[in-house]
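One chain follows as structure tokens, the form predicted alone.
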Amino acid sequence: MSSSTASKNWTARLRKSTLESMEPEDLLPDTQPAYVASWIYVFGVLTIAALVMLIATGLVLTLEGPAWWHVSSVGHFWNSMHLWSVELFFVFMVVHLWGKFWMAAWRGKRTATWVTGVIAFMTSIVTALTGYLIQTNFDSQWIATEAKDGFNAMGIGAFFNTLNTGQAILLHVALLPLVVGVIVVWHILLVRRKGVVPPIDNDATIEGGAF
């Protein structure tokens, strides 16, 4: 095969705007900029940290059916475990935001990194959406009759039923994860390649400042 006809083969264009774009040392790094060790950069690690979490929790419950936990004091725990896994990502997610908003993280070449993780909080607020649709109990069936009203007058109620707690289940274990779940692997693989934002009083070209 010809360098031109492999130049415009997807595997080849994805592999050299990825892989071969990447060294190891960028992947795994073993050091890192002296001003990583500010508490603001840890709320990115602490946010994957509860994503972990939360998507093990939902795995545990969903291996009963949508309602078990309601009657099962394992249920309740692990349910629970759920709850706050979603309560401190959000959180975590909220402090990363609005801290990398103030170090104008989109600085040096990094407006994608910006972007995945602004689309990561946005579509996490509709999995967020849905956990509460399937809970099987008045609060769900509450939020589920408000909801539909909102999304009936932007005109996609067709599209996205809340009354439906068949769809709500579906996207809330299968699809909605799965889409965040590549936006953030995505968003870590931006920030490996283009390093972590310095802060804005911050010559990131000063040498001597690892740790």
Contents of the next structure:
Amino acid sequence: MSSSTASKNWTARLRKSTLESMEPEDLLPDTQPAYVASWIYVFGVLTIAALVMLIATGLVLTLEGPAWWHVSSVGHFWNSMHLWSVELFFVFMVVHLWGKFWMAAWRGKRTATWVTGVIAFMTSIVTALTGYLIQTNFDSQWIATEAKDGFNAMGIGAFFNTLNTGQAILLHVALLPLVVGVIVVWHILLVRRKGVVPPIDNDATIEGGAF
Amino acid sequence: MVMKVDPSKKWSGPVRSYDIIKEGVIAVVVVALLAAGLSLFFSSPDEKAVTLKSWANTNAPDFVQTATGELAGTTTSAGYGAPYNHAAKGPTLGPLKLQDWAGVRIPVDPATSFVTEPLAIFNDPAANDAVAAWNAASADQQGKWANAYAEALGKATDAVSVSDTANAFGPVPDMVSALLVMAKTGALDGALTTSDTPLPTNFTKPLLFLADSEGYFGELAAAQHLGGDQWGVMNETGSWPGQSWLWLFSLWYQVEPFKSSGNADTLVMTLMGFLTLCLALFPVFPFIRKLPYKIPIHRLIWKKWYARKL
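Compare with the form predicted alone: the form predicted together with the partner chain:
What follows is the entire complex, opening with the chain shown before.
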């Protein structure tokens, strides 16, 4: 296949931008650059670990339906696990975000990595909100009636009705975890492909002012 | 020797041993233990949901006052606008009428949806006659009846009904009293949740009605420190930590000019959208992207690496 033909071939382009853009050692490394030696690096993997816990505990909660945790101590425990995983997830994610900011981690053509991280953060917030809406208790009732005004004011409430528990359940359990998952995987692949950004004063391009 | 590298190029300097799978497994185990420990020690809050039935049985005067307000068109829902009705244009952002432009996609006419339609399926001849009289009257007459009754209820302390000595209330007292009976039995909850589909998954109507209450729903929320002036939805019921991801949204509602603005929702949501866009664009903002160089926190992060070079 000629190069011009290959450049128009969707399959070839996908292969080139994915499989051929990364060595197996990039995806599953057994070495790291020597400068990757700080506790701040732990918060990225802790965020992913908290997301794994969120999915796992969320799957347990799906087994008996949204009202299970109100009537079962076992269900209440798994709801608590889900709630505390959310709290940990956001704490880890925010520390990770600030750490990456002070590293200027967007250097070396890593802007897309930064932007996918911000998108993951924002979609996680929407996912968390829908989680609070489907608690089917007083808290969820109050949050639904308060949050509706913000969404309505922007014209979003006509399509995402916080008072519609059925809609919130489907968004929280199906669509939004899928969106967050895809963005997080994309973010991780970008990190693995570009590598961990080197220390700032080792950056040869600083002196020229380019990033 | 200072080693200069291009950060966009693959690292070819010294490396250290690393096991990404082992790190991931350890992280999951650590987070699982942390979450389990926190769950066992602190559990999670679960304040029971309220209903129109619990409202009517706990604070009947407030229920009656609110139901009369729905007929008079003086409640929040009755004057809301899109996406529920055409009663108002809603908040705007300069020339942008975002709420209004989205249209009435979730139709709710409180007088009809919360009062007359439920009463129409309630097996009470007096209530049915009252609804028939209400429906036969002009909008102007309906407003006069409902407003007169709302005013009379407002003057009577904790009253669930007021005698119509001046013949000024029309069928309103009968309608509202019947609705109270219906609510106390729980029939109104069923009527509002099944008015569109027989199996309820959508609680828009009962929640809008509840949210119109001034003496029940709002007071319960205030007791749980959930009020708008108490950092609102960021808080959790009971003594559990609030929702950390909502503090920035709630913050703006506590400070001027948002605090006293009638357009606070639009302003806060717009500001948060703008701030989010700024966060995403940090890498291209000239001043922001230089901050990590000017404030050398990276010296702490890469302390070992910098020490190694020396």
